[in-house]
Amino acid sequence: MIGVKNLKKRFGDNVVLDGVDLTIQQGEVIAIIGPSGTGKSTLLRCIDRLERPEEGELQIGDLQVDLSRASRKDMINIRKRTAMVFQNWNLFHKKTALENVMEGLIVVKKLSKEQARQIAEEQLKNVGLYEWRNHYPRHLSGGQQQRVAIARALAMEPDLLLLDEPTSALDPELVGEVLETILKVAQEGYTMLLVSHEMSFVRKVATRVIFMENGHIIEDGTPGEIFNHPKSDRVRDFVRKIEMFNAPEYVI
């Protein structure tokens, strides 16, 4: 079980997260939706301790951390249990695809280069990029770079996979290949927390959907409940507006 308790984050006078509580069960794929600027990405970044919240506790199995006071050791332990896929890939430009996937295994998990290589090659096969393993990011398309980033995250065998709008920086024609990879990962049973504006994909991949606004979780339910039978007027209005543009964003 993974739990987030009383997570609070502000930037100056702007309260971004206002006491968020969240429980995630193993194997759940939770999509976080809502208007821009409502704390969705900040929630993921606080969980991974890329941002320091003013308050908040994180539990992943037997690991318990006060996120507001996390030590360097705490952050290393969090990164051993979680993995983040960013909007803009964050690959090392002077390392090959294979070396990018190996990096966390060597630095964080302290594996030997040979062990790291075997795992990295397997994960690149998993995302369909084994033949590109010796290419540098500049030789890869945006979609391929994002799939390398997904392979890098999976190589860490995380208890929780965090995906922060993983297709937002891609050209429209490249979105489908990345979403197909994420769908495959979800079907393999990974526990995932996904921020996305691809609503047709959210309907397809998520087992649970959370609607956030103004730093609060407004509604939490299955995709059918959130999109077809929302309880609050705010979520109903949001769904109505996105349904005005209900053509599928991608084809799988």
The other form holds:
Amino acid sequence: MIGVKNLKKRFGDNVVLDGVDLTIQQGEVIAIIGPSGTGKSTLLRCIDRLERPEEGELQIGDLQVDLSRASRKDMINIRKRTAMVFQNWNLFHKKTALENVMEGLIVVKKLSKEQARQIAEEQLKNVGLYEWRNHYPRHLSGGQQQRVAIARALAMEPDLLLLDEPTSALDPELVGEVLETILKVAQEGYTMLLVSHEMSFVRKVATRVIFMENGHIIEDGTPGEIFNHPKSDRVRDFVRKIEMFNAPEYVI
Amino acid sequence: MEAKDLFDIKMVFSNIPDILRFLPVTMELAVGAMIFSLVFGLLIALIRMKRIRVLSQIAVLFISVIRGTPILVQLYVTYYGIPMFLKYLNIKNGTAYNVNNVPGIIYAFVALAINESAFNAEIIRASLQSVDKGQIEAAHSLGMTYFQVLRRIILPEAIEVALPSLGNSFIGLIKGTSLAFTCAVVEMTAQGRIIAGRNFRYFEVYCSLAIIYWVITIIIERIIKLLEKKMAIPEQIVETGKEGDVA
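Output block for the form predicted in complex with its partner chain, input the form predicted alone:
Then the entire complex follows, led off by the chain already shown.
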């Protein structure tokens, strides 16, 4: 079980997260939707402790941390149990695809080079990039880079996989391959927290959808409930507007 | 005296072996000061980037003073300052450091190393800050500590950025060692002056020195170019994958 309690984060006077509570069961794929600037990404970044919230507790299994007062050791423990896939993939430029995936295994998990290589090759096969393992990020397309980033995250065997708008920075024609990879990962049983604006994909991959606005969770339910029978007018309005522009070619 | 006796071109070249005997002194000074300045410069750069209180302000002051004063003045300050400091220690603590036992090369080394550190600290800081924040976040999110991120992700990329500037700064340092004579160190330039003092062929000696420094600089430029090439990400991977198909 993963739990976030009373998470509060502000940037200056701007309150981004206003006491968010969230409980995640193992194997759940939760999609967070909502307008821009409502704290979706910040929620993920606070969970990974890339941002320091003013208040909030995080529980991952037997690990319980006060996020506002996390020590260096706490932060590393949190990050060992979570893995993040970023909007701009953030691969290590000076390392090949394979080395990117091996890095955490060697440095953080202290595996031997041989063991790390085996796992990394397995993960790259899993995302269909084994043939590209010796390429540097700048010789890969955005979609390929993001799939390497997914492999890098999965290699760490996280209890929780955080995906922060993984397709927002991609060319439209590359979105499909990344969504396909994420769908495959979701079907493998990973617990996932996904921020996305790809509504048709969210419908398909998520077991639960959360609508956020102004630092609050407004609605929380199954994709069917949120998309077909939203309780609040605000969510109904948002879904209607966004589905209008959801071109069918992005659907996989 | 005939016109052809004015300039003895043969002497320009015959001086060179005699001067080159002191190449090791020049290189010891330059390489030693460079290594020190890289370590110390990195330390200063980190202090400034991490905004460590008090130390950070001292670092800013240090860089400002060193960059704002001529190296020649700094050499004299160390040459006269260190003995005074040792004498002060002797009087204060009743110790018996022999000021005259300190070899001149130590003063020259201290002055050059400190001067170089101030300049390299800024080069290193700029290059560390040029590394894309996203990669650093990604490394942290894998669970790496700050020093692991620094060593494995930031430095390899920052070094590539810093290399051309550090190379320039090293070339400057080599030429800077020619001022070490002020601390009574005999390196190449000082040896040249000694030779000229014997035969009064000052012009020829300085021509010899110019040639030597120029050639050394060319060699170092070549080495730096080679290193840059070695560090750069290769254009294309040939062993595996689909060539010509890369995005």
